[in-house]
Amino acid sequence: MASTPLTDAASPDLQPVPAPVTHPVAELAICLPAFSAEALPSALEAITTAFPGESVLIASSVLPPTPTDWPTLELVPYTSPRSDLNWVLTASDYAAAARLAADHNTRAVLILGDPESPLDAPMLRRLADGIRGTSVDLILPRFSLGPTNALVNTALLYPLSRALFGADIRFPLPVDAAISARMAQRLLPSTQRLVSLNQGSTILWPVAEAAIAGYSVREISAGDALPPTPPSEDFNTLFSSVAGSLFADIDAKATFWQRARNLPLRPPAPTEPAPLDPLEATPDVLSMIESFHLAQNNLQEIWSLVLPPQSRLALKKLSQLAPDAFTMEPDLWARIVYDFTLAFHLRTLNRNHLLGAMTPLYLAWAASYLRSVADRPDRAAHAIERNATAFESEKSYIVSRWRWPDRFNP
């Protein structure tokens, strides 16, 4: 007997399978998580100038009343709420960008987090073309700053990223970033998990994520653009937030950075600049030194839980120097940072108290650095390189302490 074909009439319970929801493919998507209704039109003009005639997907938390003014741009709502850390990209920002990339099959996604600075059309073009035209997975802007700017970056973020993750990226904590499709795909699970745990305001370190995935990272010149200024809150709180986030990321990726690997070849170190005459400490430097002196008298009990005797002895000698001779050597600073990173991992004491006890040591480093560079770019370049090289040289110290902490107990 011939079989009867299955049809709706023969099988009334059989329903047609609904077609999957599809989104139009976008070559380039740009996320504007923090742009207000007032700032958005000028941003859209800059994007149109950067990509004339191209169809670009724009995700924004606000939409313009007349989107037809930008006919080549497709505007969609940005669904990820911004955190109080609106001067830096967070897990929520990367999660929203990764979802957008997955939904629209984009080759490149730009995340632009600073609404205060006017968008630079040539830089936007360089960011996008760097992802679309090469095999690079993450591109960050490199700012041209004076020798006395971005000191926390110089002291901690840059040297730790370079020493532990092999990433010679001058500003590893970005407010703007360009990511490839596969970088977005890698970020999606971890960032969505953080968002689901109400930890969307967590600072993310994409340079480290790219490093452990074996993805390529580079930076492009930001021209005259300046990085955003953090909110004018208490410096101790700001320092603890940034340093604590970085230490937590280092802790989570310990199995990666403890493995021996060949670091990329470095350019020759800057030539040693001519020495300056002894400098008179500025009021800012004197204030930093005074904070260190107070901590030297009041925080010995906490420091003794974190620092080995030789480091505490070096700090005691440092506290006895006159302001015009106040110098913290880079290798001492590198070991101090590594010791606090380990104490953060071991939870030697409350992490907020730990980071608070580290702040005056950072101020001592900053006082030493500022006294030595004297607002001269050649001296600053040399000091920055010496600092980063010291972290690389002392990497074996943190690896040994991390693996055998009891052997090195203070």
Given for the second form:
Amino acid sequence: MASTPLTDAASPDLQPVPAPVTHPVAELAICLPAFSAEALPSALEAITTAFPGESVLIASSVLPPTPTDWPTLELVPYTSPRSDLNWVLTASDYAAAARLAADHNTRAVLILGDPESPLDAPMLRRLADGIRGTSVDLILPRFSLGPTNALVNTALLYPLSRALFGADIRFPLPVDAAISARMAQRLLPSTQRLVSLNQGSTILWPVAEAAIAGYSVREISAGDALPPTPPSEDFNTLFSSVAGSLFADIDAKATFWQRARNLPLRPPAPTEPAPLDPLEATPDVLSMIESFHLAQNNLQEIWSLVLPPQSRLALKKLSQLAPDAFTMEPDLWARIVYDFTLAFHLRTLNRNHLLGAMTPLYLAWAASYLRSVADRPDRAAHAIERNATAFESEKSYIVSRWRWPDRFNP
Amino acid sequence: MGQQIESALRQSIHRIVLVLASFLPGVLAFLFALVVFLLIGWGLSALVRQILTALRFDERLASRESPGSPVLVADWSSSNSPTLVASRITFWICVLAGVAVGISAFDASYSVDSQYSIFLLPYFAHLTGAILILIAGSLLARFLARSVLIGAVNAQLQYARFLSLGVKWLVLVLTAAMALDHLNIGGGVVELAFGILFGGIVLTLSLAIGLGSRDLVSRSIEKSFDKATDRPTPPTEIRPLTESDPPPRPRLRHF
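Okay, that was the form predicted on its own. Show me the form predicted in complex with its partner chain next.
Every chain and every other molecule in the complex is listed next, the one we just looked at coming first.
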């Protein structure tokens, strides 16, 4: 018996199958999710300067009035909604970039999320060439900031990324990024799912994602550029959202960082600077110390749920120090952060409460750090390295507590 | 006379023994129903736990949560997985059903005065409601007290603990009044006492905050008064920086 074909091209009743939408193929795509109509022309000018005569696909939320001014650039609308948290890249940004890379078969995608600072053509070129010319999958800018800037990054984000994911990336929460096609492909499903759940504003940690996938990550100098300032939200809310997001990511990737692996070779640590005379605490530092003292007097009940007795004893001793001698040792800070990460994982108490109770401890660390670096870059480099090394050496602490959390409980 | 006393005592003992004899089967029926439902609850909770574990309920729930979400539903079940919470809820529903059935069985076997059951069953429902109100109130009080304490500490308010305690006791007093009202205990006295106590706490807090921040308020009023009258402020003399002056302090950036 002859079988009937399911489709018959000669049949006049059947509608022709629509051909798949073909998008132009571009070697490089650039996403400009947050650029306004006023800032866009100068950005396009910088892109044209960076890639002369090269066909570049630009995805922008606004289109310029005269697109023909830039004949080498192909402009497409950027459809992904931009989140309110627009000072760093979020899931919706990565989802849009990954979709663009998949649709246009691009080899590299640059995501430029800061519309405030002017685009630097040489840096754009380095970002793109880094992805296209090498086997690197993720490139992030490295800012040259003063000792009093990006303190949360120095205290938490950098040391945790380095200790747990083996990625020596100074700014793991980027505002600009360059990703390869396979990195985009990896990010696509998870970010699309978040966007479809209306959670596009979720902070994503691309360095950890790349580490899990075994992709290589690099950073390039951003020159004198500065990272954008966060929105005028209060510090406590911002700190809770960033630290909470990082802890959740660490929780989700526990099986990866708990495995022992060789740490990559690092350049020699900066030499220890000569000790300084006791420094006078500035008003900022005094305010932070006062906040810590207030917490030490009031938050003992909550800290006792999270911190083991030896850490609380160390904090008690710290609270008795004079402001001019206020020093939190890096290993104490590392253990405190690890204890809070574990409490976040175990849901020892409400997570908002947990992160709120951690804020004064961060301020204590910041006061100690600011007092020790005394606004000198050489001392800051040494302190940052010491802090990151402490997180690496205390990694066994979190691994053992993660596996046997009750062992240290009082 | 002696015989009359002896007869009265004998009759009263007889009545008491009769009451006990009719009361004991009811108690045994109550206990039997409770034990049976405890066993059923234990079995059902184990079954629920096994089914949810087989369905990987916890993992599915966790995968639906956004990693960056600040508030998650599972936060309320501290140190308990959703599977454990579900199985415990099943167990306690069975226990409550067992108590209800036990009271009903008590009524059926206790033939002396059936009014007991008519009184006990609704009262048991009220009692359960009151206990639930107390549990929910104490949980809410603890949650709000911690929220206020942490928020106040991070806002560098010196009276953070006092504020936290005030909020905690406000909620606890309100909860206790609601529970007593639910049990129909006290009637108007509880309402009146609650009104006085609640009003007293609010007045105390207002006075404490008002007196504590008197200077702040007066400064604020002075500032607004200055603005309203548009009083010209003396121009600040700008002096050129010299080498002996300390350098301007760098601005802190946490992010």
